[in-house]
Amino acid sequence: MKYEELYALLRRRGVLWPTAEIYGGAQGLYDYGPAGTLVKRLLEEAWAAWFVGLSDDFYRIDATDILPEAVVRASGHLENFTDPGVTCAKCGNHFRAETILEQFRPEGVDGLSPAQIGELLKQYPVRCPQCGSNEMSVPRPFNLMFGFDFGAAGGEKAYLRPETAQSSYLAFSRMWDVGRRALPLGIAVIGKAYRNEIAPRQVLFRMRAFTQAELQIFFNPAAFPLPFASVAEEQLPVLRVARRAAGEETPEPRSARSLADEGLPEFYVFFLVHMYRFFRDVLRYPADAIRLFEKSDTERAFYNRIQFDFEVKLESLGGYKELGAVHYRGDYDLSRHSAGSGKDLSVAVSGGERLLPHVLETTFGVDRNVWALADLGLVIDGERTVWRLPPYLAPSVVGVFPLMKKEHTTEARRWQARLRDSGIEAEFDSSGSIGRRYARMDELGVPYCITVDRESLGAPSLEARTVTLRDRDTKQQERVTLDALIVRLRASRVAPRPIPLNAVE
């Protein structure tokens, strides 16, 4: 589905819309409607079950969005969290250099100096997207953080957090005491991060306020026991730096074992597999649309030793887009915060040795994946549009219809009430024909619909009565009782979960 069509459908069905829409919108800011709020929440829950549920020693916390200046200074964001920006000399509009050059240099401009980017602007026939002028300024670094005065006197400086990861690093010392005082220790945060994007675009992909789901795993690099044999033969669609240097852009299948044999740490490859399975098995993205894109020394973030971005091919946005990543950050974060705070963040491990834990990070863009679920899942099936969401990610699991509004509404409401009493989301709809109601539910991704009809009223009790159950994907229908319906709907709401690491020690 094309970008404009997809965005229009998501607005119409209450998934998302621009913030302050009646005022013309606010660039880079979006609100979720009723359907989008539910999909987003269920996506976050599925992520937490898959990643935080991997170990009894992985915990989720809820931390503040505001950070004192000392934190972002120590983390390196005050110095390094920049994007090169250019300005049109004619109309004065500002743009990210990467955006201006993307049609001429698809690999981006990560690692290039402002002078090198300036030479590219001269080399290619770059024109301003707004006015068409070719007079673009020399790129300059632009810090992406939102800063503000803090406190009544205004003497302190604070920042909205640029990534949720910093909250986990700040909590590490406290969580060491809260947990089992043992490594590995995982700290997860699902929450807002803020970046003052130069030129927000592509709706949920370049936002100024967005939701991240990140797990920071603190570990001893000399002893990180993982069941690598259980993932060793998994084939991953990998695009490594050397292959890109040879001009290739398509991934090649590589076993996890072969990547480890080439020098990637086993603990790192294990989590590459774990995230790949989340995209393929939980979100149900087509395997041939996923690639693991290795960042080079000059491309990866300043805090990373190893970085693979998880990219998925999205028709609405014209190609592969980053939806998540696995980062090996070494001891960068705790060493910086140890120096910045003056607090020793090393911990004692077996044998009494003290060490500063290393960090492995899995990061996941929640908003981007809401868009990806729509891009990959919304399909045209004959005369209907169907959002093939996994049932455990659908905004509602079942639609409840009376066949005839006058005769069957009371009974349909009883079914809806019993389903809700059983903890099952059920959406009532009596507006328009049955066909129109099915169409609305199909567009929202609701996996099942039940219809109460004359036959439903034939038995003396609700438990003995039946309704027609329709499957969204197959359109097949069958008669079911209330008890059978509840069992099926509950089972459909359970997302896949991994085998916990503690269970295979």
Given for the second form:
Protein chains: 2
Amino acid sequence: MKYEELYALLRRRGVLWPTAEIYGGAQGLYDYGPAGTLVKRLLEEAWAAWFVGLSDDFYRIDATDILPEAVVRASGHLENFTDPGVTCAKCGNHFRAETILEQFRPEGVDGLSPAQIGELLKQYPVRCPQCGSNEMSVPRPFNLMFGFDFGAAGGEKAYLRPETAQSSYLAFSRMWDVGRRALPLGIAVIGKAYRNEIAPRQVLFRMRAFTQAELQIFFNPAAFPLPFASVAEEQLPVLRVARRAAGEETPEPRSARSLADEGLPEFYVFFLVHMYRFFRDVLRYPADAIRLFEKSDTERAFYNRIQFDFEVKLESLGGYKELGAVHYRGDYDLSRHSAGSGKDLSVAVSGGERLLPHVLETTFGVDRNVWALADLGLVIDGERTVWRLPPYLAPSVVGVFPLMKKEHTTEARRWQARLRDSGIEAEFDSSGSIGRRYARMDELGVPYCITVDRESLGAPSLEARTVTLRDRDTKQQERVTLDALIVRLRASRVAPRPIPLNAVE
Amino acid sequence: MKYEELYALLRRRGVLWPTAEIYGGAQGLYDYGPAGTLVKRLLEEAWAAWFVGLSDDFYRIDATDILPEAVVRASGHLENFTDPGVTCAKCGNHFRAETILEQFRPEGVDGLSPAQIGELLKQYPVRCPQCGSNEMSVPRPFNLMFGFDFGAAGGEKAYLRPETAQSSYLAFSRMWDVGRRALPLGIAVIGKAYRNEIAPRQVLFRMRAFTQAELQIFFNPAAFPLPFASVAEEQLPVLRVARRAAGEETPEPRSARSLADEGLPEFYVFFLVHMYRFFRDVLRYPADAIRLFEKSDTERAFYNRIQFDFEVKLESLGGYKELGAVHYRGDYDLSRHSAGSGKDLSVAVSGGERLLPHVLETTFGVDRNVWALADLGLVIDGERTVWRLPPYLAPSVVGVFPLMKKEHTTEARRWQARLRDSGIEAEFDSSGSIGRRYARMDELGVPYCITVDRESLGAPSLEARTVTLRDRDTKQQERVTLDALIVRLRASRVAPRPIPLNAVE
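In place of the form predicted on its own, output the structure of the form predicted in complex with another copy of the chain.
Full assembly next; the chain just shown is listed first.
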């Protein structure tokens, strides 16, 4: 679907809409409605089951999204978390330098100084997208954090965190004591991050408040025990810097082993494989829509030693979009916070030696992936619109319908209650024809529907009775008992999980 | 347990700790560690299953926590969301007027003007808690919202929402179209709210960033169809204003019917009963520790027509503490936002008449209830500390132990994997004696442990094998098969749910 068509459908079905819509909205802020809330929550749970499930020593924490000033000073965000902005001298509108220069310089402006960007503005026939004027101001750095007074006394400042990662770094010392006091140690956060984007756009793609799911793995680079052999033959769709330089845009299949042979650390490739499997096997994105896009020295943040973005081709946004990444951040983060807090964050490793752990980060944009699930999953199939969500990501797993409102409602409510007693969410719907009800459930991605009819009332006990079960994707119908239904629904609701590292021989 | 003892235990076991602990913490901000994160999340899910489960027409949304200035101006927060603050002229420290006057005026200062509070400061021998000086400044109103510049242009302001309720009011119009266009309509939000408290204290009880679970029910006061008879005989531990005025502090049992006979609207009493059942039957707080504390005209916010706080007696905090409430807010909220947004929020009811819906709010402090679950559930039983959490609120439902690390680890990992494939979280632990492992699980509230031993390896297939299942509360042990174990664990993990209003005849 095209962008406008998809966004309109999502608004209409209550998946998401602009925050404070009755006030005309607030730029870069969106709210999720009932279906969106459930999909987002299940996506977070599937992410946690997969990434936190990768090791017994990976933990999930829930940290506040406000950071004291000392933290963002130490992390470098106070000084460096800026985006070059451009102002039109005529109409006064603000734009990201990257956006203004996009058509002339598709590779972006990451890593360029404001002065260099100023040169580009002169070099190209840049015009204001609002008023058409060519009087674009010299770029100024604009800090993207929301900062405010904290406390009653005045003089104290705090910031909304610009990335969830900082919360994991702050927790490292405490988690070292709570866990096994051994590396690798993983600390995951799913939560809000905030950026005062100069030009929010594309709904869930550049928001001012968004949800990240990030895992920070603290490790000893000299000894990261991994069952690399178990992933060595996996083929990854990779676009490395050298091929990009040759003008290639499509990825080539590369085995994990061959990437390691080329010099990427085994621990890095191992997590590339696991993130790729998450996209392909859990989210069920088409393998041929995914590419692992290596960022060059100048494109990645200076503290990232290696970075591959996970990009997925989305029709609604006209091409590949970044939905996640794996970053090797070295010991940058803990060394900054050791210095900033005055607390030595090094830990004892084998032989009494002390080491400042390195960090491998897997990052994942929750909102962006809700959008991607809609873009890739919502298909028009003749008259009907179907959201082909994996059943464990669907807002509800089963719709429960009485065939005739009068005759079958009581029995249908009984089925709903029995399913709920078994921990299975069941959506009741008695309005309109069965066809209309199927259509509503299809559009929301509900994978199964059951209909209670006259035949359902035949047997003496509910256990002996049957209902019609209809499958969203095959449209096949069959009669099932409650027990068989529960088994089927439960199995469909379990997202795939990896084997924990600790359990691999 | 006493406050300090409980807080120290929670920190040590990684349930929670101060945000940015390595920087000395940030006043009023806390992070949840692995166990706390899981308990909090399950508590949120149990709340949603109960309150959103009350009707097919109650929905959960996930709304951003940033509000544009126009919204908080319309809601009255910009003008009125203030707390009288007092400053010591000598040492410069700030305090809440309520705290400073607590010992002289236990009923609080709600509803008093700054001038009246100034009089009280002169009337009583008030001294600065920090330096002992008696030069306390005249109180000034201090707005409790965190506000900041929003957008790149400058001049635009936004605020962290001071209550999640506002997000539901903003969504009403959209949800009217997404739902059945009928009243009652419920919109629930579980999310962060933020208040720049003058004097944060008691860890999770007065935080600057905290999680609320609130349900706003929009209804027609002339026609709120409810099966009142189904709750009429429920006995509620109530402390009404008249008895409070007579000096009583203990509640008296009152039937729902008798409260309605006394003039409380049936719809109000109906939700009092359901919130009471949530505390008693889902959270399993001792019935005799709960009281429903009615707030008087001067104590409640002016827009609340009726307010009962749900208070629970907590040893760690020395008495009754508010953990939730039911507010009848009239049509205040939608009338303010109709005026503020210029959009008519009235809806068509029977006979083509239009009505501005009234709001009944159930509010619930998630963090406070995590604390209450710890206060009420953590018990010292001889040598061991046990967290008697309901199994559906426990961070993990089962611990999986190999009896001997060498011989039984592979088999224990198989059990863990099979449980996970069934959607059951299983915590692996192989370190230390079985007694030590039981103790660790007990302290985290894990209700079951299984141990794989030599006997477990006897039968040819895993299905035919058995393990020792041990119950946290009874300490009883028995041999179980995988199938029996799965049935038991699943059943224990389903929180009680109400019958949806729509399903009651």
